[in-house]
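As structure tokens, one chain now follows by itself in the form predicted alone.
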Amino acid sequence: MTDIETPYRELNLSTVADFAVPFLAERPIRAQEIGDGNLNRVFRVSSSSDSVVVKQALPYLKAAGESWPLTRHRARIECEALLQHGKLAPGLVASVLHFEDPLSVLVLEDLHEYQNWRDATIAGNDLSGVAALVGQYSAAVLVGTVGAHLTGPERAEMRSRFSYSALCLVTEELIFTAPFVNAESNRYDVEITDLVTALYKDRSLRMAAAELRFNFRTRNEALLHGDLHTGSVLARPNDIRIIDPEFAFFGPVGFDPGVLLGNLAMSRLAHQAADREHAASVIDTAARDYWQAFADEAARRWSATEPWFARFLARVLADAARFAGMEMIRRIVGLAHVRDIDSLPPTARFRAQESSLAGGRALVLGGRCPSFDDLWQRATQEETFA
């Protein structure tokens, strides 16, 4: 980190190379923009012998443009979350090399030998051990920051650093609010307009979304990643690094598992719609491996002084199911979609979109999920939105 007061400016391909000089063994010879996310600019700067990733928070939502202002100080949250999560789950989280607060810039290790897990799931690649490691990471950071594992002062200090931020308000809007009203930020294929109209008219679904939004705001149970989807994982067989925790805050334990499982379900539905049975079965296994590893690691880390682990896990599963449903709905009708489905040919895409809306609704309104198999059945086997 630095104490030098440097005026904020947006880095570009011309200026980021000079910025990265202190973090490379030799002079940089190449800079390229590599990020395709909704929030930030991400560059890889290389010398002849090494490379680093430079990530800058913009003062607006990249996916929406300057018309949607957004605090760039989320970069500090991301830095602190990476450091905190790295302590709780060593070897599973990307390493921070430097943080430049005035520029809202993180310099990170370059993990170019890893594959984005979303790219792997879209391709139907089976990266052995990856889903289980993500499950272990989730349990380490969530169980590691629940009340039973922190002293009162530790919890108060951590909650102060990871308070309800401007990005939490973005989550409220994009996941729990906009998809259920005719919001300007919503976007969807015109061919599914009838489904979207039915969604807007579904009063029970809108009420459930409002309840889940309230839970998201008020249940400050553990330190979340806050946006844990398959694109937040860099992977290779039996090795992962978690990235992009700028949405980190203290919230309901079931949120991170729910978002992750919702994204895996959408990947499964995309393969199903395209008649790729083997790839769909790979996702089935990944989802089950994630939850089993989460449950096993959570049990291992659970405090012996809290004799109610089975009830805790059942509640996390029930909450995760409903949050997964929210994620599956908003990724079809809201601002930010998933390439798993959007990259399909039209007929398959529309089929996957309807299945995702149907699965999301079944998860949100179908009552408490008693088992993982029940959650996965609802998420992936509902064919019509009704």
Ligand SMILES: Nc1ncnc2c1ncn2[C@@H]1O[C@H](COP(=O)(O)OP(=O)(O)O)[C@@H](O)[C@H]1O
Second form
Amino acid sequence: MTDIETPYRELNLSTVADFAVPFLAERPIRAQEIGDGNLNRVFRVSSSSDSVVVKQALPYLKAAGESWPLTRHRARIECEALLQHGKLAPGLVASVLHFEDPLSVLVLEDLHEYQNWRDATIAGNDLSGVAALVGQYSAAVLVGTVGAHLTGPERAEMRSRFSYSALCLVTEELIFTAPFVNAESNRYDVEITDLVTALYKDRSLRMAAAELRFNFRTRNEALLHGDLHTGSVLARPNDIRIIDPEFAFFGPVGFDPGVLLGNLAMSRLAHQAADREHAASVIDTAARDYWQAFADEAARRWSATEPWFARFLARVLADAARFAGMEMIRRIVGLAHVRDIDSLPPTARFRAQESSLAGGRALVLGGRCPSFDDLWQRATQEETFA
Ligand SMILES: Nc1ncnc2c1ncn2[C@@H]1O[C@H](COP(=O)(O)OP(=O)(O)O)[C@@H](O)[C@H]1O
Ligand SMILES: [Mg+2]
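Starting from the form predicted alone shown above, please give the structure in the form predicted together with the ligand.
Whole complex next, starting from this chain.
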């Protein structure tokens, strides 16, 4: 599959068409860029009868300028995670058509008939069955890779393939460190400066973040997606494909559900701040469906030789709550924001930002979260800082 003679070069709109020739039924007639190009370039190349998606890892993180080098090895991680997760959750993960290591390029089936779930949630579209399918995916891949369910050699092999990589250090920095110190990479609206200054001074929050970073580093429980926000789901009614697991690694099971629920909570808060009640209730249902499907599918897949499922699930929920809190804070003050909130007009935006920080804080510092209802209430109450 790989040609070690091929040196790395960045593909562009004119070269990507030639590159895609072997994967198309007829000659390419059109190439377009469909990604935002911060970390990777994502192209769609079409012939008159079919199309493919070509995703190339860039050797740096563009949002931070070319000064933040980022290993291209993540293209291999993404490819291997798509294959591994695809085996565990057949039909729920995007198919890889080809991988070219020297160019850090993946060729993927073109899912043009699907909608990005973040776009759907922002638009208030109720895509039936989608949240439950994402819950099934999470349970299939997380419970399917917990150590107790693999043989010793399988476990060792998988852990070495998905080791704690440079990408994990990026996640550590962006989620657990930068938002709590005055890091250069942080970005926030000047209007919420007082809230951010209070955050930097909050010692209990900074300690909790450091403890969660420690969990993230050390609890290598299962093969995570590593960046399971709503934009990593392509969806249509009763059908999903998961994309973009370039941050996959062995980590705490609660991390993926936490990131997903944190993103749904921010979507809820955005609708709430904009007085879009129906859209807000669509998100409430989605969050509940995700967790219920996760719990049901996890129970189904849990090994009978491990008679402590209820305690496992309670621990995943409590961890998910705290990781959701981290996500809701870093998306307001850190480098990467969510469009759900950033696209709001100013007054609604500041309200949603304040609520997200308050919800994040309640999740992280509010003690062990006992139930989904408690998690969701802490995350989405429109409480402001005293
Ligand atoms: N296989 C695919 N089919 C159709 N669209 C895709 C596919 N993969 C990615 N996309 C689109 O391109 C966007 C960027 O892809 P993504 O893998 O998330 O890149 P990045 O890691 O750079 O964020 C996605 O939000 C999605 O809309
Ligand atoms: Mg990505």
